[in-house]
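Only one chain is shown below, in structure tokens, and it's the form predicted alone.
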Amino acid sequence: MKTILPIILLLLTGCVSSAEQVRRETRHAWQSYERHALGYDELRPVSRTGRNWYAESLLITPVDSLSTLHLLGLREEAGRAQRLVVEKLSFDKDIEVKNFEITIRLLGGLLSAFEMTGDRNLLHLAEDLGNRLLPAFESPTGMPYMYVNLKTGKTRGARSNPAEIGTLIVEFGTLSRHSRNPVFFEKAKKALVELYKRRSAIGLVGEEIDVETGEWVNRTSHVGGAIDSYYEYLLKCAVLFDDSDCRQMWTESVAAMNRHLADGNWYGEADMNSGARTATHFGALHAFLPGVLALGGDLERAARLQESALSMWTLHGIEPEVIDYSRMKVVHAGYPLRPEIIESAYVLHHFTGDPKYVRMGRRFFEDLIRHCRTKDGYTVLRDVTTKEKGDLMPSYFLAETMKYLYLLFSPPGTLDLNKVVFNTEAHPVNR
């Protein structure tokens, strides 16, 4: 507590900008890293050692960081993070990885650092990940199985679900831009559309759904984990690739979303044929959508769903994984650090200009100082009403956490939002 305290207060008198302070923050997380976990794809704060997701190291939290070191001009940072990636990363390996996490940790970190750097080593690498990967689309609906080995290109995991089927289309349309090689456009984008063509009457998708026979096996929609990215995919393929047919599956989508999911000023869970209301559930992942209806030009309803966010981070200092909004109850307690009420506080500030997000990212800040930092980085917490630390910094901590911190604190124009769109993994690549 006495290495935080300083902190916060200089946050609360402005000796120093918040934007500098973000800084010195990730600067703290990465080193730690550096210290305890190099060469591993994950730091483990508290005991300070690293882990590995798979039997070899892919390099995760560096790639991860790659784009966050560089826009925070973290110059000699960067230039480590870059040069042990260009001499050390490997695909070449006989490892089973899932398609999505990959896809949006490691296929976009690379095609951004390339956009940002103009490092060709990044994009050779991108590219034979793209290759490695496309065995995954193989299935008889052109939905990616789950599950793909980089070396023998063996797939496994025909049950999906709509988040990691059709959250790929800005990676693998931004690597055929850079590679003049369609099929990495064409396969993402017949994933997507073959999960559309695949709602309900009323518009909605379920939970889970199994690739080769087409067949949804979980029926309950929603706009959180396993389905939220879909949706924010479906408007940002629209808007980084001006495609028409994205378009207009957003604007349906959307629709549907607002009619049978929005319940006031939340979104909950409902049946995705009946729209018939089945749970009132909200949580840490389901507050990416904020950003994404500011993004496709609904303000005001994002603005309402921003504050309802809020109020679940207030609830207990810092927010829970899972809440009942209808009562106001955790019912998932855990912290892993995650980013998307941030995101959407720096997406609602650049459309209006309110400076309220700033004031509650500045709060958003303060609490993961308070409660996740460690002498050796942050690390997510098991139980958000007792604030009991887990061992994890997870590598997204630094490419989204931190990097959506930034761009809040920064004055106009360190980054055009006009001029990128942020995958997932919030890695900017250009329009």
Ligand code: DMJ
The other form holds:
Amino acid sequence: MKTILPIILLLLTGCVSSAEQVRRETRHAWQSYERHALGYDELRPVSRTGRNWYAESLLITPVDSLSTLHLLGLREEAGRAQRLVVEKLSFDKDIEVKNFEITIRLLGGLLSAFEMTGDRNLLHLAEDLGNRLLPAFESPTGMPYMYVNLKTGKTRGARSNPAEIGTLIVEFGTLSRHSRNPVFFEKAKKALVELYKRRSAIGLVGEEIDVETGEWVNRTSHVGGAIDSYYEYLLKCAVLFDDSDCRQMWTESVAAMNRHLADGNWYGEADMNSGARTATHFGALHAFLPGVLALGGDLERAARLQESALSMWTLHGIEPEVIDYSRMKVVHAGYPLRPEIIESAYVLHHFTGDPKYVRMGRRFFEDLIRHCRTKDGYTVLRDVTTKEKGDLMPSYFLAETMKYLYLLFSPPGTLDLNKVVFNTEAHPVNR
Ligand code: DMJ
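Rather than the form predicted alone that you just supplied, could I have the structure of the form predicted in complex with this ligand?
Let us now look at the entire complex, which starts with that chain.
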């Protein structure tokens, strides 16, 4: 029964619209969390247990799921999630958290749900969290430390990377707007500018930098994990806040990226100073780029790169974490339920109207059901070549993967992409 259930579900697809199916699967994932991991940060769907990121729970899955549950009209589930968050979530905890992850999942999730519902309890939680994260920016350069203690404000982790330094302004800027306190926007913008100022003569950034000395520790440049959403937020800062500095930084950065990292129909790795190719790797995280290129107006490059990403997905019937595109061989075989390729299909569909992106999404969804669905939610794969399952449903599966699938299959009026900007965790905030 275990193995035929996904097939039965796929056979039923003819009778129900794709968007409705995504709603049902989202309900399945959320209710599985409620059943086996309620109160924990994340669900382990195979062992049917919960896990926390730190010594105490920050309700990461409930907060990260809020905007999706509201958007999909899962009213009862959204109500339960929101009550849990409002009644139980407190940031007054002596724990050291990752500034970037907590910002994109919790600050972004709270602010987006506040905008959707008007529930000021969510804004108060966001303000409290924002204030507790602020000490992270107290480095000699203004670029944030990687970790901050929520109670004491003690920081740690001077070695950081462009993604963790530069992926804060959508959330901190939105918090400034709602709290009428400019300090959040100012700190996040300074971090972004200080990082940009340290780009190389050919306009690239590296993979690791010391926020105290401002010196690069690793000079490898690419568009994958550790750098990816830095580029995303340069553009989204320009779009969301109509910020001319961000617009200029994006324009110059995307030109350098296209010049030195683009490699045929892929984007590879290069030395940030010389531009010399250092590896021909591309992966699930890199697959955010077609969506960002499309948002930036370069539909042609975006469409070509999305076709490359699709060929990575179809190599083994579901997407590996990293491949070597020169040989089309898997380098890292896991699939942690990542959303980026689906997000890009959704954004490209919005801008082009081309139905091939809906067909692409249909394929992603069916493969997810086939390989990652369990009786109690969805799980990561350890290896896409063998389809061996792991035991985790990361919170971004509900925040992002299911939301972008739903939006891709829904009528255009469901959410107007011209009126919102998605943070990197898929929480929409109003322009
Ligand atoms: C999410 O937390 C965010 O999308 C982040 O920018 C990258 N990693 C995960 C999803 O893959």
